[in-house]
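Only one chain is given next, in structure tokens, and it is the form predicted alone.
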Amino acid sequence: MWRRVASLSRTISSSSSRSLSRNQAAFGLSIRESYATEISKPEEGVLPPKEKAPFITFVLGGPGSGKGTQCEKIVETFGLTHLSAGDLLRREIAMHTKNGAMILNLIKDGKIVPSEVTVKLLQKELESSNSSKFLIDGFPRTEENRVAFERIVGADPDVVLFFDCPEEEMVKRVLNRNQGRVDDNITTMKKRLKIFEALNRPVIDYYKNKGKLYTINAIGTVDDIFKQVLPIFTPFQEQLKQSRHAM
């Protein structure tokens, strides 16, 4: 679906490449690298809507953050299409994929599955989709995995949540309502924490940086916290409407 759709603007724009192309040679860029970064700045675009790449927010949040939750009410509320990094590489295991050892193994071993084939797995979920509007759950966790969306998807999100928690409350919620791993402890928690943070803040400080990031005060009840949620999808309101189904 998505493919096509930029097979078709590159048709499109054809009548003007040629002086495009002298400029981008200029300054050392190919044409796939320009149409990129038009499209991950919807606002400088001049493309119809369903031209354009999807909406697409990323959520981040440690855990115990209650982002889960927030997520359910974000996707029943907007219309957005939930996707999970760690849902689709459990998916691979439990389907005994090609690649579902080799993650199991990784996983056994307490290091991290590669930014590549975590992606991948994303991206196939995208383009096969018939939505052009999506919710990535706790991802991107790192700077690798950050960088490797953008090179093979060839896309930025649109809104990046953060929620934001304090360590303590995070480690009560999760040893409290059972929501951690069944090894859970005061001090795995905080250990799982302080890896979270080293390997998300980077993360967290780029979109901040790029004006993307909108951080949610995580104390509260869910409707208090998803109360903040609310107001930062009114400004996209009508892309949202016209990121329906593809045609």
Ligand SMILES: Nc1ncnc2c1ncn2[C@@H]1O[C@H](COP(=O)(O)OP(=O)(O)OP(=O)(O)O)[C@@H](O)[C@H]1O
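Quantities reported herein were computed from a predicted structural model and do not represent experimental measurements. Numbering follows the first chain given and starts at 1. Take the two forms, find the largest set of C-alpha atoms that superpose within 1.5 Å, and that set is the rigid core. Compared with the form predicted together with the ligand:
- When the rigid core is held fixed, the Cα atom of Asp137 travels less than 2 angstroms between these two forms.
- Comparing the forms between these two forms on their rigid core, the Cα displacement of Lys190 reaches 2 Å or more.
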Second form
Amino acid sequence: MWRRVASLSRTISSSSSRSLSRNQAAFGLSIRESYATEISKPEEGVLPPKEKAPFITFVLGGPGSGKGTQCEKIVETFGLTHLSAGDLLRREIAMHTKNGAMILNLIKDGKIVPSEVTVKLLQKELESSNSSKFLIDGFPRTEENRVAFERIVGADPDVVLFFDCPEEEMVKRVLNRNQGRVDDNITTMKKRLKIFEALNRPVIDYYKNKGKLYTINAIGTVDDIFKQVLPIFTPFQEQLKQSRHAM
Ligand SMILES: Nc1ncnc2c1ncn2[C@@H]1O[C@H](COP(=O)(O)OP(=O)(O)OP(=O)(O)O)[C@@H](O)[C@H]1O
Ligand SMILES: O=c1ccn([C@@H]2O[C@H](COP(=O)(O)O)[C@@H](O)[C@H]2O)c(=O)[nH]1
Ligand SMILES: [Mg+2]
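Return one more block: the form predicted together with the ligand, after the form predicted alone shown previously.
The complete assembly is shown below, putting the previous chain first.
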């Protein structure tokens, strides 16, 4: 992905060029470096810079399917950095930012926040992090989210986890969660479930067709479920050990 963008850099428009520089800034690749790699000959004896991409896992599943709970365990075991899209949005509400009130109204109603807002929040976290391996929890919620992330951040996930949980179990878990969330009530929960089926399913299907989807049966104890998650990351262990990985 990164190499393809960089190699097109001579012909891209100024707006693409801006997004290229954003992508590169995020992962330590300057425009000058990308030209050095792709277009001009590197000086003798100077190694061309390695192009690096972050390791990204998207974590999908209905409301209350256990995404956040399993993310904690993945972080403990594999050291990925956890970015929960919902938590980032809730932080905007708590900080009374300019989008805070709008986000609160949408979350109360179980609706999806405009892609631009969520992707910018994720992008800021990705850019400012020293990590290069991320668990992006509860995102993308819609096909539009997915396309916006690809366009703005310029990255594709390496792994997509889907926690598959029956609705009755998700309702039970959410109503017992007790964390004071404005959307943890039966009225909003019904709306969230409908939105999940209508808008998130197509994203799940998209990654299934791309061969990136790992479906996990989300019924059982937290440890039983994590036993299904562990082997998914085993093939990536070498990549995850390094602080950054090359394309
Ligand atoms: N395997 C499990 N069995 C029973 N309860 C669970 C299990 N996993 C998580 N829970 C509980 O269910 C509730 C929802 O879990 P969690 O917050 O991880 O779900 P989530 O998918 O992140 O939900 P949301 O999309 O609403 O953020 C929490 O109270 C959590 O402690
Ligand atoms: O990408 C996202 C993620 C979340 N939302 C909104 O937040 C709530 C809660 O999200 P959780 O992942 O369950 O914490 C969700 O129902 C949406 O209203 C969003 O719009 N976009
Ligand atoms: Mg969660």
